[in-house]
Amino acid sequence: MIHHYPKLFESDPVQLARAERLRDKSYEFTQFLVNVLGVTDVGASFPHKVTYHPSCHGTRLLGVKNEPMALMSNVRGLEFVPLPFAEDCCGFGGTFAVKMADISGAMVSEKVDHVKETEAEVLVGLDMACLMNIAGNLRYRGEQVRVMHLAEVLAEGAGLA
């Protein structure tokens, strides 16, 4: 949405108008509620030891940093648990992870070794290709790992769920 969408409309100047006022009015979920709404605390309890996976995407593309963490650490009960080389792709990147299945493979393995490390009962995340990603290397192992995006930890907590 943010950075393509309003290509699709670049012949037609009423649609491309369109298109960015879309654009503009669009945000990624911890974005929305920090940077937007000034929202840093939801009221939510998840007493869980908790680490977090930032996508290439959201990080990268987005500019998604600090957000979540502002949001986790108002979570009562949340143990964070900074994920070690936290910032490595977990390897599902669009068709890369078809195009380059061992190498993907081998990135997501190495992904769910760090998860392992941090000894954390929850995994969260902001991007769902990637949870379902690194979910399905956990499962394939036998790992108990909960993997869940931050909104989920957040409804949870606050009994929305």
Given for the second form:
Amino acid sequence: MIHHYPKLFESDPVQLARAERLRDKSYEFTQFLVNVLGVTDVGASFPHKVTYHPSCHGTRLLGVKNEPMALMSNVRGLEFVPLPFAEDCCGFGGTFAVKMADISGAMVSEKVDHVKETEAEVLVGLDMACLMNIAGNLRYRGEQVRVMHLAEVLAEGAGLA
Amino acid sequence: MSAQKGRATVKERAELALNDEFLVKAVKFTTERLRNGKKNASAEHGNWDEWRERGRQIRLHTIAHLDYYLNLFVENARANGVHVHFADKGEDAVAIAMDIAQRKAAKTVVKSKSMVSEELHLNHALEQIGVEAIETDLGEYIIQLAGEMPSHIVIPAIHKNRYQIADLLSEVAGEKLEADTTVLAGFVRKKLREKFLEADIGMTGCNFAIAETGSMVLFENEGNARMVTTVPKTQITLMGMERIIPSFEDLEVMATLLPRSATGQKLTMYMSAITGPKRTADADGPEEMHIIIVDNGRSLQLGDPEFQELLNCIRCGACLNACPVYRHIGGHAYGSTYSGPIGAVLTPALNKNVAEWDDIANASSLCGACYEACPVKIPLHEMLIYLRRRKVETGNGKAVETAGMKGFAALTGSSAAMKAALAIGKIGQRLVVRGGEIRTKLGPLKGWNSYRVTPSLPRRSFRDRWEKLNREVDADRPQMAPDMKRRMEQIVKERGKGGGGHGGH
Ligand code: SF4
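Here we have the form predicted on its own; I need the corresponding form predicted together with the partner chain.
Every component of the complex follows; first up is the chain already shown.
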């Protein structure tokens, strides 16, 4: 979102410069760890079966592709299971989830079907909105799969949380 | 049926589709097949993104100089002996086609590969003057029998499974046909053969029109388009004014992109380039050839920085196959000839009257799968936002939503207001929270909570913790290492090079 701010201030040079400065120092969490700090192993251990939902805006708009995998592959004991149709949107889409509730509902239900297929204990993601959406459907259906941001996995696995 | 669907709201149409188990299954099955085909074909190609960019550049260039290339095309086509007509509006195109049919005293028209004729509702008009129009693409034939609109721009009957198709065709055959693809296709082929031979006019669309030679090019798999363009004495081509590409050299790029994106094929079974009517030395071909160039709202996009790229579309259908919304609701829910992400943008864009736009631009989660799939990189996900904005700016938005957004802006625009609202929220939510979750389906939570539960506000939010966290971080903040700084600068530089899209992400 912050990466879109400059577009909003196109006609205002002062605000535009500020928006660009803000954009330039804003990074997605895993991109910052891997590409800026150069860290792929935080020394975490997380002995669980994990699957991963790559959020649309993260992958398609910010270009987060390999960074999360680089981090997860270095977590001790983490067993990774690929999510079928991983690249399909979870159906959140902001106001879409409210305005087109039935379409959005069908999308998140299918996403959760796929999560269940993996038999993972934990679903990991990088976008809190998607995670709230998917977790909401999992709980609605009484499923016990844990839903975590990758930062939480790393923190818990490194004994920080 | 289609007229009825046209009146319903997007939500009602979507609901109809969501509850149609056969439809959802059929759509998922075929879109998955197509999208996997495309994925494999583009991976196998090896240089896909570079070719996408090439395709985009060709389309951008052509559309930027459309008047020039269109003129060149028309000159060359006329020199080849083709009658070229211009139609400003849909009705004009229909009138031109009817006039030709009447002059030829035509009784039957065989048709192939024309979404434009669907856009014009031409079959209906022809029927009214007593001309039978017969669709000869298998999928089109099926939906014509069913009296429906196409629900996909490449696979018009994608929403039907083979049992439903067998039922439809059995009615025509007067006997029970087996639900086997070969049997069904064989039956249709036999049935259509008679029609080809007796047809007075052949009518097709056009995938590309080559300016330098005045040729029109068709991609197909069934061979029927070739029949349609060679057997009847008169041939009519309907083409959107944006179908032009400059040269056969450019066709090489398009022929690489189109079949791979549409079906995952390296090339379709047939690719025909038709340059004028039959010459004396030719064994077959029409004696008279017409090309109707249709505007019908297309030129409104020219010079519009937000929508001009719509004219770059090569109608491959890849955005439909990639779309998670289309996957669940199919094409009819879009309520017009063009469905899926491209339809959701194109339909309103072709109609300048914002007040007549329905809610279709809202039926998207803006996930960007369409843009990623598009072989000419049209930023449809951004265009959907422009449509929404235009609707609000012209006073055609919903009052409740506008008020809601204003409230949201007031809260998020002021730290104090946000803090106060959260404090009130924490007290208020006690009424509905059970075990850290909100499950009520009352009021605004109805839609969300029909499929999910809502998490409650945490006792201590990040905002509450921030002051302490910030102090801790500040206490031992080291200088940024030089290599880290270098990497950061490199990343910022790379970010600029997206290519395609307007967002500058
Ligand atoms: S918008 Fe792009 S992906 Fe969709 S039909 Fe047109 S060319 Fe194909």
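As the structure is a prediction and not an experimental result, all values here were calculated from the model. So that the term is clear: the rigid core is the largest set of C-alpha atoms that superpose within 1.5 Å between two forms. Positions refer to the first chain, counted from 1.
- Here Asp24 does not count as shifted, since its C-alpha moves by less than 2 Å between the two forms after the core is aligned.
- Core-superposed comparison between the two forms: CA of Phe9 displaced by 2 Å or more.
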